[in-house]
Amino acid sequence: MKKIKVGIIGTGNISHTHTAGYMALDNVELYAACDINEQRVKDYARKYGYKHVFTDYNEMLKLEELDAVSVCTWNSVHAPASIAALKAGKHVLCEKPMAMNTEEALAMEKAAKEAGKLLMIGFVRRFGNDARILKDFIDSGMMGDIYYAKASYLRRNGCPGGWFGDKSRSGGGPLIDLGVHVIDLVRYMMGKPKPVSVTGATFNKLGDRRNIKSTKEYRASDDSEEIFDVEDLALGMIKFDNGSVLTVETSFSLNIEKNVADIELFGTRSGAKLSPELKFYSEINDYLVDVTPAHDTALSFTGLFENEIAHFIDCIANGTECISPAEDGVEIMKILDAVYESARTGREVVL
C-alpha cells in the first residue's frame, strides 16, 4: 500500500490535532514540517517523527514526493500557503477560516481547480458525532422545512492572545475565529443555502481582558504580544436564498455567567438544539414532546479532527467526494465579510 506523504505548514496548537489524525492512519507517512520558528519546528518534528524540517514553506513544497499538506498557520498565511501548495501539485487541507476575505478565498478556489487538486476547508464541526446524528435526522425528514436558526458561541474571557487579537494576521476577532464554526455548521445542516443579505454589528468594549487573573482555557502558541485591534463581540443576521434566516452571536469577552456554545434549528416538523446534548422538540398525538436520541453525549466532540483528517486522506486515496470543499469556504467568507461591512457602514449588505 502506497503511503501518502503529508506535511504541516505551521506547528502551533491546532497542528497537533492534525498530526494526531494523520498518525492514526496506516496509509499516511509524516514527511515534512514547516514553521517560521526554527526551534519550535525542530522540536515538533522530533516529537512526531517528521523526516524533513523547514522554516520556509516554499522550500518545503519543492519536495516532489510530498503529496498533501495541512495549512495550520495564522489566517493571513492561509491563502498564500495554500495557493503555493496547490501550484506545487499538493492536496491541501486548510484550517478555518478559509482566508482573510472573499477575494483571497476565490483565488484559492481558482488555484485548486487549475491544479486539479483537492482543497478542503477545516470545518471540523461537520465531523462531530453529534453533527452526524443531527444530519441523519434532518435528511430523514424529522425536522421538515428548516426556516430559522440561532447560533451562539460566547466566551466570557476567551481571547487566546497573540495573533488572534492582531487584525493584520487574524482578519478579525470572535466572528472569524469562533463564529465561523457555528455559521458553517448551521448552513451545512440547512442544506447549504446561498446567503443573499446580511446585517451585522461589532463591538470592542472589554478588549482581551489581560487584567483578569483567572487562567484562560485556550492560549495561542505565542501570546506575548499585547495587540488587540479586533472586535470582542459580533452579531449578525443572515438571510438565505431559500427564505431561511440565521442569527448569530459570538464573543471573546462578554459579561455573562459562563461560556455558551448553542446551536438551535427550527423546522416545520420539529426544532432541535445542539448544546452539546442533541434534543428535538416536536408534537406527537397533539402533545408537545421532547425527544433525545439515545447516544453517548460524552462522545459528541470525540474524534472530530481524527474524522476530518481520515476524510481528507480518503478523498485523496480513493477519490471520495469531499464534504467540506473550497466552494463552501467561499460562501462562509462572503458571510463574514458582509457582517464586518454591515457593522462598518450600519447598513444591510446585499450579496
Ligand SMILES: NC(=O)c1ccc[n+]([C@@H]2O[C@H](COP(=O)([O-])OP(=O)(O)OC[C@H]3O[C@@H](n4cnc5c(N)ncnc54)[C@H](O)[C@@H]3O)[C@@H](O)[C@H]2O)c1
Given for the second form:
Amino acid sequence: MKKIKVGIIGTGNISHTHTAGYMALDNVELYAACDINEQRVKDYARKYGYKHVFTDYNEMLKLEELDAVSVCTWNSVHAPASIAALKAGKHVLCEKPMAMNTEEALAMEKAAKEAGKLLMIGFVRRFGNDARILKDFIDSGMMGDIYYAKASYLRRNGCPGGWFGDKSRSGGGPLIDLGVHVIDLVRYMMGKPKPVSVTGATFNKLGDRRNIKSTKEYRASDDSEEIFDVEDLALGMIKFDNGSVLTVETSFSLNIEKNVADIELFGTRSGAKLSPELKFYSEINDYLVDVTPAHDTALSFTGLFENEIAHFIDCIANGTECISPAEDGVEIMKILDAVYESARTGREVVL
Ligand SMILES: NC(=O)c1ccc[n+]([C@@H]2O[C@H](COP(=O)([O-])OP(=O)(O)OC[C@H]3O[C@@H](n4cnc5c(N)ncnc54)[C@H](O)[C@@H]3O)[C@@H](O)[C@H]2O)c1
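Show the other one: the form predicted together with the named molecule, since we just had the form predicted on its own.
Below, the chain from earlier opens the complete complex, with every other chain and molecule after it.
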C-alpha cells in the first residue's frame, strides 16, 4: 500500500488534532512540518515523528514526494500557503475560515482548479456524528421544507488573544472565527442554498476582556494581548435563494450567563436543535411531540477531526467526492464579507 506523505504548515494548537487524525490512519506517513517558530516546530516534529522540519513553507513544498498538507496557520497565511502548496502539486486541507476575504478565497479555488488538486476546507462541524445524523434525518424528509434557522456561537469571555484579536492576521473577530462554523453548518444542512442578501451589525464594546481574572478555555499559541482591533459581537441575517432565512449571533465577549454553541432549524414537518443533544420538535395525531433519537454512542459530539481528516485522505486515496470543497468556502466567505460590509455601511448587501 502506497502511503500518503503529509505535511503540516503551522504547528500551533489546532495542528495537533490534524496530526492525531493522520496518525489514526494506516495509509498516511507523517512527513514534514513547518512553522515560523523554530523551537515549536522542532518540538512538534520530535513529538510525532515528522521526518523533515522547516521554518519556510516554500522550502517544504520543494519536497517532491510530499503529497498533501494541512494549513493550520493564522488566517492571513491560509491563502498564500494553500496557493503555494497547490501550485507545487500538493493536495490541501485548509483550516477554517478559508481566507481573509472572498477575493483570496476565489484565488485559492482557481489555484486548485488549475493544479487539478484537492482543496478541502476544514468545516469540521460537518463531520460531527450529531451533524451526520441530523443530515440523514433532513435528507429523508423528516423536517419538510426548512425555511428558518438560528445559529449562535456566543462566548462570555472567549477571545483567544494573540493573532485572533489582530485584524491584519485574523481578518475579523468572532464572526470569521466562530460564526463561520455555525453559518456553514446551517447552510450545509439546508442543502447549500446560495446567499442572496445579508444584513449585519458588529460591536466592539467589551473588547477582549483582558481585565477579567478567570481563565479562558482557548488561547492562541502566542497569546500576548497587544492588539484588539476586531469586533467582539457580530449579528447577521442572511437570506438564501430558496427563500429561507438564517439569523446568526456570535461573540468573543458578551454579558451572558454561559457560552452557547448551537443551531436550530425550523421546517414545515419538524424543527431541530443540535445541543445539548439532537432533538426534533413536531406534531403527531394533533399532539405536539418532542423526538429524541435513542441514546447511542454514535450520537455523541465526537469524531469531529478524526472524521474530517479521514475524509480528506479518503478523497485523495480513493477519489471519493469531497463533501467540504473550496466552492463552499467561497460561498461562506461571501456571507462573512457581506456581514462586515453591511455593519460598516448600515445597509443591506445584495449578493
Ligand atoms: N476547526 C476548528 O475548530 C478550529 C479550532 C481552532 C483553530 N482553528 C483554525 O486553525 C488555525 C490556527 O489556529 P490555532 O488556534 O492553532 O492558532 P495558533 O496561534 O495556536 O497556531 C498558529 C500557528 O501558525 C504559525 N504560523 C503563522 N504564520 C506562519 C507561516 N507563514 N508559516 C508557518 N507557520 C506559521 C504560528 O507560528 C503558530 O504556531 C486558524 O485558522 C484557526 O481559525 C480551527
